[in-house]
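The chain below stands alone, shown as structure tokens; this is the form predicted on its own.
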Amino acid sequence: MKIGIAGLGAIGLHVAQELDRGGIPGCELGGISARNADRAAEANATLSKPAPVYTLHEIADHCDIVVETLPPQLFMDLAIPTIEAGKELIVLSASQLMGQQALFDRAAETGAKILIPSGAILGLDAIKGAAVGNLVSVVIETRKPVAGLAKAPYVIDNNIDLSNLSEPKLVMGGAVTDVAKVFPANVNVAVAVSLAGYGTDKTRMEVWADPSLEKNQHTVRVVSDSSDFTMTIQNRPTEENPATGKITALSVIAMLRQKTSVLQVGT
């Protein structure tokens, strides 16, 4: 299978390099798309064999699967032509799928598939299983170091004082649908949790500033008729971008490896 990489930041470049070195059996790097020619050249310089460079509109024509690791504002520039081409789209910007039923409907018509890897969150398989029965509540609690929230527009606009905190402070809580409007850069994991189970209107999200933390921490709490469970993850940042966890790129690689594996573990 030919894999296209759209976006060559910490996630996209790592996946491209893994494909380049033959680390994903049955897959090869079919092409890349970057914000400009210089960035594409920089990425190709790290590969043993330079990959073809395509625009967001044409990469799906040359690849079987396209991995999206783009700034949110560019998402639809890639998603629409990939869906029209009937290809598989692996989405990291899960928040951009909110309110996109028309995109799902079109994928059903063209035979395209939209896949969301686990990324920086955990337990999506358990949530999917519980959702086959009856969910009672799903809450995702995101705790961030104070510095990670102090300059957020919502915090500034609402005069929320995060200085000299001695204990965690709830900055905002509500349905994922509502929190996404205020913290668009922090809800990809929450949307993934929502789409696995209860939907963005019923899944609750809490954003906390926590002076005891040095890394982002996500906790998911689920109550259902089949099981109750709580899961917590702290992600180590990449060297290239402190805002991106190392496990995110690794989860994409794991998803691609599963495509050709004779053994598949998990729902």
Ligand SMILES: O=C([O-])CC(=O)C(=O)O
Given for the second form:
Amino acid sequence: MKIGIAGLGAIGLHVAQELDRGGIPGCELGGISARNADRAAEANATLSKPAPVYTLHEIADHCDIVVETLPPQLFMDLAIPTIEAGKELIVLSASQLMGQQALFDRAAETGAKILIPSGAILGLDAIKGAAVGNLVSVVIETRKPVAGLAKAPYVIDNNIDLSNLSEPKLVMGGAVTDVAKVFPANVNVAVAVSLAGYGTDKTRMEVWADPSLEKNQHTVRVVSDSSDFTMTIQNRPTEENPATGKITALSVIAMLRQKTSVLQVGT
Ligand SMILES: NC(=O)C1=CN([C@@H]2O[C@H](COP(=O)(O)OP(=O)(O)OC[C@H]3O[C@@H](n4cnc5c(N)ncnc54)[C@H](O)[C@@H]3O)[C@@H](O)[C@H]2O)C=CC1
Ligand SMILES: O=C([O-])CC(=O)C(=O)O
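Compare with the form predicted on its own: the form predicted together with this ligand:
Complete assembly follows, chain above in first position.
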């Protein structure tokens, strides 16, 4: 299978390098898409075999699977041609799938598939199982170091004082649909949790500023008629982008390895 990587930042470059070194059986790097020719050349210089460079509109025509690791505002520029080409699209900017029912409807017509890896979150398998029965509540609580939230436009516009916090402070809570409107940079994982089961209107999100933390921490609490569970993950940041956890690229690699594995673990 030829894998295309669109966006060679904290996530994309790691996945491209793993493909290049033959770390994903049955998959090869079919092409890359970068911000400009210089960035593409920089990325290719880190690979043993330079990959062909394509635009966001072309890459799906040359690959079986396209991995989207772009700034969120470019998501649709890649998603539309990939869906039109009937290919598989692995989505990291999951927040951009909110309100895009038309994209899912079109994929059903073209044979395209939209895949969301676990990325920086955990427990999507258990939520999917529980959702086959009846979910009663799903809450994702995101706690960030104060510095990670102090400059968010919602915090500034509402004069929320995060200086000198001695204990964690709830900055905003509500349906993922509503929190996403004011914290667009923090909702990929919340949208992934929502799409695994309860939807963005019923899944609740809380954003906390926590002076005791140095890393982003996400806790997912689920109550259902089959099981109740609470899971917490603390992500070590990548060197390239402190907002992105190292586990995210590893999760994409694991998803691609699963494509050709005889053993599938998890739902
Ligand atoms: N689902 C999840 O668990 C997670 C999702 N994310 C999301 O994944 C996405 C990628 O994250 P990162 O790799 O950390 O971002 P990044 O900012 O490190 O990388 C994005 C790359 O896209 C490149 N780019 C810019 N314009 C482009 C264009 N026109 N064509 C091709 N490439 C272009 C940039 O130069 C940069 O190298 C973001 O939307 C981020 O929010 C991040 C962490 C976890
Ligand atoms: O914790 C992380 O690594 C990323 C995160 O919050 C998100 O993208 O929603």
